[in-house]
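Starting off, we have a lone chain in the form predicted on its own, written out as structure tokens.
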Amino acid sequence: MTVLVVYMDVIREAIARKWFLALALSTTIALAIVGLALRLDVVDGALAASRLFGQILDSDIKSIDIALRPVFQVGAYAVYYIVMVTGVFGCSGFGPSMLAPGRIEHLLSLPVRRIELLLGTYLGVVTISSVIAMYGTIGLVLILGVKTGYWNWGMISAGWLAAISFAPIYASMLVSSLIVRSAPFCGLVGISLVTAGIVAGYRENLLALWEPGIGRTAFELLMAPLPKISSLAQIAGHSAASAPIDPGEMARLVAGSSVFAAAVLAFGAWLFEKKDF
């Protein structure tokens, strides 16, 4: 119950922040621009022509589901990585704000345990990032669906996969704030982990370039536990483009991200209990 109170406090703080209101407004404006600028001439389930800002993009007649696959795939990648970047910068201040001198002493004087503060803050921020991701994804699906009559709900996977991928990223950011109470430092940790996660997704390809030795072994051990950001992005893109995906591979990647987040939060809970304020 206390976790829920902390969770709701984080949600209220996010709503009160002008940055998040600006993000919601900018997302709405971007969707409106796409809706007004993109013109698709659909005849009997086929795309006769497509125009963006009045310029002809394609005049070849294609089946609408085939013609729009690249559009949905690019949109899925855009939503996925935009959620990553905006989530890192937009949410980097929640941890340091909770731990600010004066506020943390007040919170700890209340009947609330440290683990409840940590979990409530974490779940609140992950919820915020999920709402933003789904808002942008569903908005794009609705715009293209209304314009073409073709509803590709597979693209929504980009939204929830982005939220799943951001969960371990923010877990690391939140725990890093226990070490250094600085929003820029948390942002740096987040961007570094996103970059490392992209590299980790291509681990097998990169290992082929290394000669056997200590360097290759160290790289393999370092990349192995990290969430595979780029691999989940590829699954999101394939799902949006109606391409075949491996459910087992997706489940393994989602489970890996979840285990990483849980392990980082467990370490954070231990570290939080050891700190004096």
Contents of the next structure:
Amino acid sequence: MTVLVVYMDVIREAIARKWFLALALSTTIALAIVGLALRLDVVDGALAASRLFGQILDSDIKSIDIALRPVFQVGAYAVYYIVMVTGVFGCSGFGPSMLAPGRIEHLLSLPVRRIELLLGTYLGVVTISSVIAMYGTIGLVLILGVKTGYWNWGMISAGWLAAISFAPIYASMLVSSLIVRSAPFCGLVGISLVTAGIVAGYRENLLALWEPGIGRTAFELLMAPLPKISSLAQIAGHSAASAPIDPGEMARLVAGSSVFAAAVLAFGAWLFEKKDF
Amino acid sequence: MNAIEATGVVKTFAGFLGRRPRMALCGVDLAVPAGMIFGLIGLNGAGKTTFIKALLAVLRPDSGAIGVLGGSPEAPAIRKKIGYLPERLHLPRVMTPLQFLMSVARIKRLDNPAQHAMHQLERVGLASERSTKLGGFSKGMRQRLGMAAALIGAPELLVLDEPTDGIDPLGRAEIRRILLEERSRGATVFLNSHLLSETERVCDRVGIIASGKIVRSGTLDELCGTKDRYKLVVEQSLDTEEMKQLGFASGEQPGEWICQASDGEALMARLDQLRRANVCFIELRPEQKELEEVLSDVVNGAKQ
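Having seen the form predicted on its own, I'd like the form predicted together with the partner chain now, please.
Whole complex next, starting from this chain.
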């Protein structure tokens, strides 16, 4: 119950922050630009060719779902990684703001447990990033749908996969703010983890480049627990392009990200309990 | 019943990068009876804020026991009965006073948070600013809002760290009035203030903390009163030399004289001398030291 109160307060504060208004506005502008710049010529209903910024994407006239695959795939990747980057920068201030001297003492004097404060803040920020991700994705789906007459709801998976992938990233950012209370440091942790997560997705390919030894083992161990950001992005892209995806692999990746987030939050809760303010 | 009970509270801050550990509290023992205004005074770095944070479980002591309102300060049920104003309250700039107080009321699980918030805003004189963003608030306004937040839910214990800091003289008088109202309601007020005159005006008991220990505690009379010195106000005195010969030293104000007498009999003998010299006195009271003087004596004594 108290988690819900903290959660709602985070949402209220986020709504009041001008940064989020700016983000919503810039997302809308970006969607409008895409909507106006994208020239998609639909020929004979089910057949189409696509042009982006006046450049034809493929010379052959194809069935519309096949012709638009690259567009949807690029759109899914764009949504996924834009959500990651804007989420990291947009949400890096929440943890340090909650832990600011003079605020955290006041919060801790109220009838709220530290773990409730941590969870409420975490869930609030993850919800905000999810809403922004879904706003951008649904906006793109609508624009492409109106333009082409072909409604690709598979693209929405890019939005929710981005939200799922951001959850462990933000868990790490929030917990890092318990160690160093600084928004830039939080942002740095987030970007580093996104980068490491991209590398982790190509772990198997990269391992082949390493000579057997301590370095390779260290790389393997370091990459093993990380959320595989690039692998989830590929699934989002495949889903948007109506390409076949392995549900088992997707479930494994989503579960891995969730376990990583839970482990980081558990460590954060322990750290928070031990910490003096 | 005691609202606050602390026994042997020790807190040491670890030293990093070659710095020596610092012992902020060195065995604090303190009992604050319920329903009174208690003032904690001491120099900078004496451990006042650290003790307050330990009282609220914002930091955990290394050893010792702290009981607040008959329970542990860690328990949410106990914390619901506490109102706290930190020394430097950080307020979210994008929120309005009403939103901020409603958030506090919601965390305290009070019915009708808006009503509670408005009532406290009216009490501290910020009702007209209820929809102004906190980013534009002056220091005094922020402090008033912090006070309102502490008062939300009619807490049984108010812990106030420098409540009048940054507030203008009229505002201070309002804060004093609120504190006295809270005491009348039955609440206990634990006050930490650098302004000794404020402490003298409102506190029933005062504790002096020096080097992480409560070195003296008692009522103002117990702390500031002297056992063998009396202050006398006369209508028309003799000249200074003659008064000195009678055993009276001049006081701070014109017509004010100080005499020393070990007991009532010695005092009467001195007064008889005055009467024989046809000096009419209109006021006689035990001399009270200034709290500042007491603090200085106690702190210097603790250093030695």
